[in-house]
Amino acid sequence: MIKEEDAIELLNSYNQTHIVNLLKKLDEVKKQELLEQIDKIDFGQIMELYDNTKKEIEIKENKIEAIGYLDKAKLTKEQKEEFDKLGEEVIRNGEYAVVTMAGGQGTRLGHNGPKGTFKLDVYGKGKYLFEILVDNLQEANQKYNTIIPWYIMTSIENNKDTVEFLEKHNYFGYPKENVIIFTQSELPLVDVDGKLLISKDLKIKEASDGNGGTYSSLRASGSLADMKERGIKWVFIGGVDNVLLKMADVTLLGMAIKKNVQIASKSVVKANPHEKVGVFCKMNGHPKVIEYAELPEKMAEEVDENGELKYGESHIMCNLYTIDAIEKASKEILMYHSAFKKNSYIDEDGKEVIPTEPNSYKFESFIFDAFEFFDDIAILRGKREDDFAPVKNKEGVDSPKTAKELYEKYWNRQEKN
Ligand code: UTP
C-alpha cells in the first residue's frame, strides 16, 4: 500500500491539499483507510475527466442516419403472434433473466434512501418502486410458469440500505434464491475547483460510476457466470424508476430472435421534437443513442415521408441482450460523461455542507454507449401510456405526481379490458 509521504506528494501534485490536511489530522485507523483508498484512485483519470468538463463537447464528423424500428401497435396479427411465441418459449424454458439498475443516487428526486425504496402514492395505500417491479416480474412468472432470476445492481453507497429494505419486506414475495444483488464500481466526486469531495466518514467521497458500469459489474461480480450456469440466453436490463416498465415483453424478445440480432430495445416516440431525451439513430453505420444536446436542431425537427420524426425514438432504459452481447459489452471500455449534481460533503472545518444547488461533478458511463459495439439493434416502438412513467424529479415533469397518474390510468384501463 502507498506510504503516507508518497500519498502526500501525489495529492499535492494534483492540488488536493485539503486531503493532505485531512490525512494529517486522522487517527491511525482512519489514516490507513484513507491511504488504502488513495492507493486505488486513479487521480490522473479523475483530473482528466474534470478538465474535460471545461471543454466544449467536440462534435466529430459523424454520419448520422435515422434508424429502423417496428411499431408494436402496427404489427400484423400474424407478426405479433410469431414474435410472442418465440419470446414466450425462451421465458418458459428458463432462459431469461432480468437486471435492475438500482445503483443511481436519485439526486433529483431527493428521497432519503435508495430510489427503489421510494413509495409512490398509488391507490391510497401506496407501492414502493421495488414492489412495482416485483409485481411485473410475478405477473410474467405466473403467465409463463417460471421464475425469472432477478439481478439487482446497487452501489457501494446504497447496497446496505437496499438489502435491508428488501429483507424487511421479504422481497415482496419474490423467491429469495432467485434474487441476486451485486454492486457496481465508483468514482470520486469533484467540486467546481477540481477538489475531491470528502465524505462523512472522512474518506474521499465516491459515487457509482454510471449505469454503463452494469456490463462490467455483471462480469466482475460473478453474476454473468451465474447466468451462464443457469442456462440464461437472454438478459433484460432496465431502470428502477419507470413504474410502467415491462421487463418480460415477449413481443420485444421474439422480435429480437426473429431479426437475429444481439441487442434490442423498446422505445417510445418523443413527446415533442425538443423533449430532453436521448434518441436512437445510426452513427457511422452502428446503433447509437444521441443525447438531445448533441442532436442538431434541424435534425431534431426533421420528419419522414409519413410525417413522423426521423429521430423520434427515445431510449427509455428498456434493453435486451443475448448473453454473448453482455459478455462482449463487459469487456469494452465506455467513455465517461459528466453530470453536475448536488452532493453533500465535509468542509475543511469538519462541518457537513448540504448544498441546495448542484456543486459537484459525477462521472458516469451510460448503458447505451455500448450499442455502437454492435452492428445492429432491433427497436420496438411501444406506447408512452403503456411503457413509460419515470420517477425522476421531485416535482413537475417525470415526477411522482405524473408517474402516479400514468400508473393508475394504465391499471384502470387493464381492469376494464
Ligand atoms: P439516472 O441517470 O436517471 O440517475 O438513472 P438517478 O441516479 O436515478 O437520478 P439522478 O440523476 O441522480 O437524479 C437511470 C437508471 O440508472 C441507474 C439508476 O438507478 C436508474 O435506474 N443508475 C444510474 C445506476 O444503476 N448506476 C448509476 O451509477 C447511475
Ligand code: UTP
Second form
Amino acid sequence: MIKEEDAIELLNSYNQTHIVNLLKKLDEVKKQELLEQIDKIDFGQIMELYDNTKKEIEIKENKIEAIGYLDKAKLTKEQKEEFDKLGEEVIRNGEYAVVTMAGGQGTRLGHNGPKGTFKLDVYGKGKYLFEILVDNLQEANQKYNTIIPWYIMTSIENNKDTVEFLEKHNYFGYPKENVIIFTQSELPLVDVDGKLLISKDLKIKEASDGNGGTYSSLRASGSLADMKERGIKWVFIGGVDNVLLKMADVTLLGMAIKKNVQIASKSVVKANPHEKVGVFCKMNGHPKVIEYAELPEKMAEEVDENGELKYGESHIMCNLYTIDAIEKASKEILMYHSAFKKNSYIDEDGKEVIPTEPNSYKFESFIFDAFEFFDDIAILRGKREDDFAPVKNKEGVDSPKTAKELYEKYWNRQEKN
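Please supply the coordinates for the form predicted on its own, as a counterpart to the form predicted in complex with uridine 5'-triphosphate (UTP) shown previously.
Only one chain is given; partner chains and other molecules are left out.
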C-alpha cells in the first residue's frame, strides 16, 4: 500500500491539498482507510475527466448514418420459426445467462432503498421490481426446461440492502445457487475547481461509474470467469426498472446467431422525433447509440422513403452479447460522460455542506459506448406496449402509474391469447 509521504506528494502534485490536511488530522485507523483508497484512485484519469468538462462535445454530422433493423412484427412465419429454434437451443443447453443492473437507489421515485425493492401497485397486492424479473426468468426456465444463471450488479451503496432484501424474500423462489451478486466500480466526485469531495466517513466521496462499468465489473468480480465455468455462450444485460423486459427473447437471440454478430439489441420506435432517448445509428462505420442531446435537430426529424424516422430506433437497455464480446468490452476503456449534480460534502472545518445548486461532476460511462468496438449489431424492433414500461420518475412519463397500466394491459392481452 502507498506510504503516507508518497500519498502526500501525489495529492500535492494534483492540487488536492485539502486531502493532505485531512490526512494529517485523522487517527491511525481512518488514516489507513484513506491511504488505501488513495492507492486505488487513478488521479491522472480523474483530472483528465475534469479537464474534459470544459470542452465542447463535437459531433460531425457527415459521420452519422442510419442503421438497419428487423421488425419483429413483420418477420415471416419461417423467419420467426428459424430464429426461435436457434435461440431456444442455446437456452435449453444451459449456454445463456442474464445480468440485471440494479445499482440505483429509488430516490427519484420517492422510495427509500434500492430501486429493485420498489413495489409496483399491480393487481391490488403489488409486486416488487425484483419479483417481476423473477417471474420473467421462471417462465423461461419452465418453458425451456433449464435454470438460467442470474447475475445481479449492485452498487457499493445499495449492495447490503439488496442482499438483505433478496434473502428476506427467499429470492422470490429463484434457486439461490444460480443467483450471483456483484458490485459495480466507482469514481471520485470532483467540484468545479477540480477538488475531490470528502464524504461524511472522512474518505474521498465516490459514486458508481455508470452502467458502462458493467463489463469491467463482471470481469473484476469473477462473474465472467464463473460464466465461462458454467459454459455460458450468450449473455443478456438489462436494467432492473423495465417491468416488460424480456430477458430470454429467443427471437432476438436466434436473430443474432443467424446474423453471426457478437452483439444484438432490441429497440422500440421513438414516440416522436424529440423524445429524450438515445437512438441507434452507425458512426464512422461502427454501431453507436447517440444521446438525444447530441443528435442534431435536423437529423432527429429526418424520415426515410417509408415516412419513418431515419433515426427512430430507441435504445431500451435490452442488450445481448456473446461471452467473447463481454470479455472484449471488459478490457476496453470506455469514454466517460460528465453529469453536473448536487452532492453534499465535508468542508475543511469538518462541517457538512448540503448544496442547493449543482456543485460537482459525476463521471459515468454508458453501456452502449462499447458497441463501437464491434463492426456490426443486430437490432430487433419490438413494440413499446410489449417491451418497454420503465419505472423512472415519481409522476408523469415513465412513472409507476404508466408502468402499472402497461404491465396490466400486457398481461391481460396474454391471457386472452
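Positions refer to the first chain, counted from 1. Take the two forms, find the largest set of C-alpha atoms that superpose within 1.5 Å, and that set is the rigid core. These numbers were taken from a predicted model, which means no experiment stands behind them.
I367 C-alpha relocation of at least 2 Å between these two forms, rigid core basis: False for I367: its C-alpha shift is below 2 Å.
Core-superposed C-alpha of L406 shifting 2 Å or more between these two forms: No; L406 is a residue whose C-alpha shifts by less than 2 Å between these two forms when the cores are overlaid.
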